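Only one chain is included here, represented as structure tokens and corresponding to the form predicted alone.
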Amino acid sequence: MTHNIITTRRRLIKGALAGAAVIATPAVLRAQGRRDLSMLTWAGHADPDVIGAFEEAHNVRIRAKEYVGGDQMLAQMAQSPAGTYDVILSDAEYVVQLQQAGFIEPLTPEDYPFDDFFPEFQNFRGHWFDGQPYAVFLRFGFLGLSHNRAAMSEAEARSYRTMWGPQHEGRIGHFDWHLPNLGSLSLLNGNASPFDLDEAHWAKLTETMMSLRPQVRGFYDYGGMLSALRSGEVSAIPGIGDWITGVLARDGADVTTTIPEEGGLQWTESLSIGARSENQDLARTFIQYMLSPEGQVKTATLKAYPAMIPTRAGWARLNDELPGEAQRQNMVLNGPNALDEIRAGRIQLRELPVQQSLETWNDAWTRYKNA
């Protein structure tokens, strides 16, 4: 009689095992087979609201380093070996550098929309080399001078000369990166390649850099940023957009970005494939996600920071989900929009200097900082 028990509570417990098993197993099987797919790139790009349904899909997992600022993404790449990045998201202006140092590998035109771009995204330019892309674009923002409304009205940001007034003595602020403040400030001077000065334009920028010192409150991150303009510490930023006031509005700050008669600076990201990855056909998957309508209006309304986007079928698919979105970015599909800023010249693209190097522009920075 026990004998009999004891086999039947046997049977029972392996067969319980096993039906547990049958139904685990396309849970473990899944996870048994998922990939992964390491990332580089700024924050909140791998956000779950950002990749989740690609994950979900193509049973990935994406690991993602983060960074700030395109010298300290330039210094990551170096010290890897190669093959540790599948994707890469840089700054524009940095793809030569990484194409130049072999970081990055060549991609087929046919695999990506280009066909989909605006004209003025489809040939980027220092995304092609010998008639390849090594970078597909991603999105983009503008830069000009970034305003509390309280402390400094619409009127008065059209011009960067605001900044040298008598109230606003103490009450601007700096992103701590050299490109764009050195960039906004050599537009002011009235430079049409603000990034392209002989040494005398050189010498003339520098000075009106340190002329603007007195007025400066602090050199902020991303959230001192945030903080700082939300509360009204300072006026205004110069050389930031709505990658910062973007983020403020939406969580109803009185804060704008205007771009002064001077003109303004587009900055852009874009996608690469780290050079010798091991995962290429899941990184060009990837970014041809990213490049899909669903994957442009995920990284138009990023709650990192928002960006606009160069795709049509992503400027339609946002004006019809978001219309108020597609409104406060400038991206509607009838009437003036962003892209006219751009085709009047008022944009210009941020680069990296053409007659100086990094350390030069960096060294001067520096020493505005510490004046």
The other form holds:
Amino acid sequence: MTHNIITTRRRLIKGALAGAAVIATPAVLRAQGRRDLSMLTWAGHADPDVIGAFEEAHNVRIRAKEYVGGDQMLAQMAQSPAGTYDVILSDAEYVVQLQQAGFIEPLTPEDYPFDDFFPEFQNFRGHWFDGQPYAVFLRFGFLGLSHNRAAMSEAEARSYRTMWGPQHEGRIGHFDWHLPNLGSLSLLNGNASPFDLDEAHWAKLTETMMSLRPQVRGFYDYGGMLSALRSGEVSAIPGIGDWITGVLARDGADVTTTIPEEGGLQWTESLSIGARSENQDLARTFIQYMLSPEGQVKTATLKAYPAMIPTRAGWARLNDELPGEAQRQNMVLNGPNALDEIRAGRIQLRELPVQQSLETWNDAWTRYKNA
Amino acid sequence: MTSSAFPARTSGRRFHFLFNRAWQALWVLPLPAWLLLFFAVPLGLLVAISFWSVVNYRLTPDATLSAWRYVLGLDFLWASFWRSYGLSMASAVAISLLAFPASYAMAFVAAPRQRLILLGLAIAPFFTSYLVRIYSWQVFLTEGGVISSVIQAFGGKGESLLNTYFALFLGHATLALPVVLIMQTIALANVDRTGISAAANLGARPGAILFRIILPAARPGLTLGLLFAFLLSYAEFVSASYLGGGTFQTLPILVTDLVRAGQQWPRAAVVSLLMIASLLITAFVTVLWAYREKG
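Next up, can you give the form predicted in complex with its partner chain of this protein, since the form predicted alone came first?
Following is the full complex, with the preceding chain placed first.
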């Protein structure tokens, strides 16, 4: 009995001493064991709100290099020695290019919760090669017609055609990137696969685009779109979505995104591990964290731009913790939700052009801007 | 004895001479060094890059004309070129005209001490970043912004002024007006006052004094002011994209587009070289005109 008390007391003292030692250890000492994880990513993903808890738990510092656009991301990869980046967040359509250039490592399917994914995201296009995944689907969103409600009603926004209306002359804005713009107009032209166009359909598409030019107010970057849509400087911007209007709506602006009857596009962001990364274990742990319910809710509510998430557990957690946000992003569990839009065939994946080169599409866009 | 003394004296003189030469050279050396470092080498590199190629998003040394062929083959190239050139020339002329009354007042009305204070105030905007100054114009010009609210208060429509030539011009003026003010003031302040007094004493009218005495005498300085306003506006990218909203597609925007889209540095280099060539020609012609002998 006494013996027992003594051992427990000893244990208690020992434990207390050990605990005190850990607490008393200067931060410097703990920092010595800290590892660095480098990440090539779109802006906003290395926000302390998102990665702070992970950094703390794993004693790691995430060093993010931010890029704007897939071309810049590929250029960054091409110009850096292999192993420079441990984690790469890229748009799904660029994963194929990353894989073919040998910039990313194959992943082990068992490491990631693919079973928890909604079926349409499990075997995602362009992510699996010979039965092995090279990227893990992290988040997605829809692109349609984003509009300022005071200038364009939801009823009007039901067709991309409305942008040609005389009341919107000089009031249409553009996100300064060819892919989503041309993709939306391709949907308007009735192309079932908006990025797979033969010569005739491609010519028709550039013609459609050119006819919109007199309506255009300007070409904007992320910040420019936020202020132009909020102020009503432009009444609508095609080919963008909740990643812009969601940010504005959070601040109480009267803007929204409507998916027109001609359909909408889906953007997707995925995580990969950089080829010859020296921190592959840590990179894997990080990707696992981002796919855990906690990480999924964080990425869904990212300050820079919100997004929908592919995991069932993530949806459950979001509905539990932030029912308002789940409602706003159309991710409610019982009742119609965003998945119905995909299942109804209204949403096409944003892709790289199939029959033309990226350069051809780029040139068409530059020509359009300079017209 | 004497024979040994002479060479010593000459060698001393020679040393002195050489030392003087070296001392002079030391002071002259920065000129070619700077020219080489900041002009010749970058320009040479730019020319070289224009013959390189881009393989898998990587800039690769090469000797190909493909970038030149591509850029010169663009059907909108010359439209964009003349748009850039015309817009910045229009801005330069307007800025010069706008600055002239103020410069005139500073040179002829203000006392020297006041002039110093006023010139100091003209330089003050340079203490904030140019980007910040351009962004703050957005607050004034946008829909529901300061200017449109004032116009609406007086019963006007008060539409956004962003993405108009007026907005672009404000951007150019923000950049160039202080420089032009200073150059014009210095040019006018240095006009020989005796000529002006003589004309006035002989009964010349103020208009005649301005056009026949002051303007011809200050011509080099005034022309250089115009040239600087043009140079600054022509190469300007920030207000073209943030105030002009990309509605006015200029060559600097084309340069950034080419780099952003597929890292086409060689093509961007070709456009830059075109811009440099047109700038050099413009500067050469302007300077020639400014310093031409009175006929």
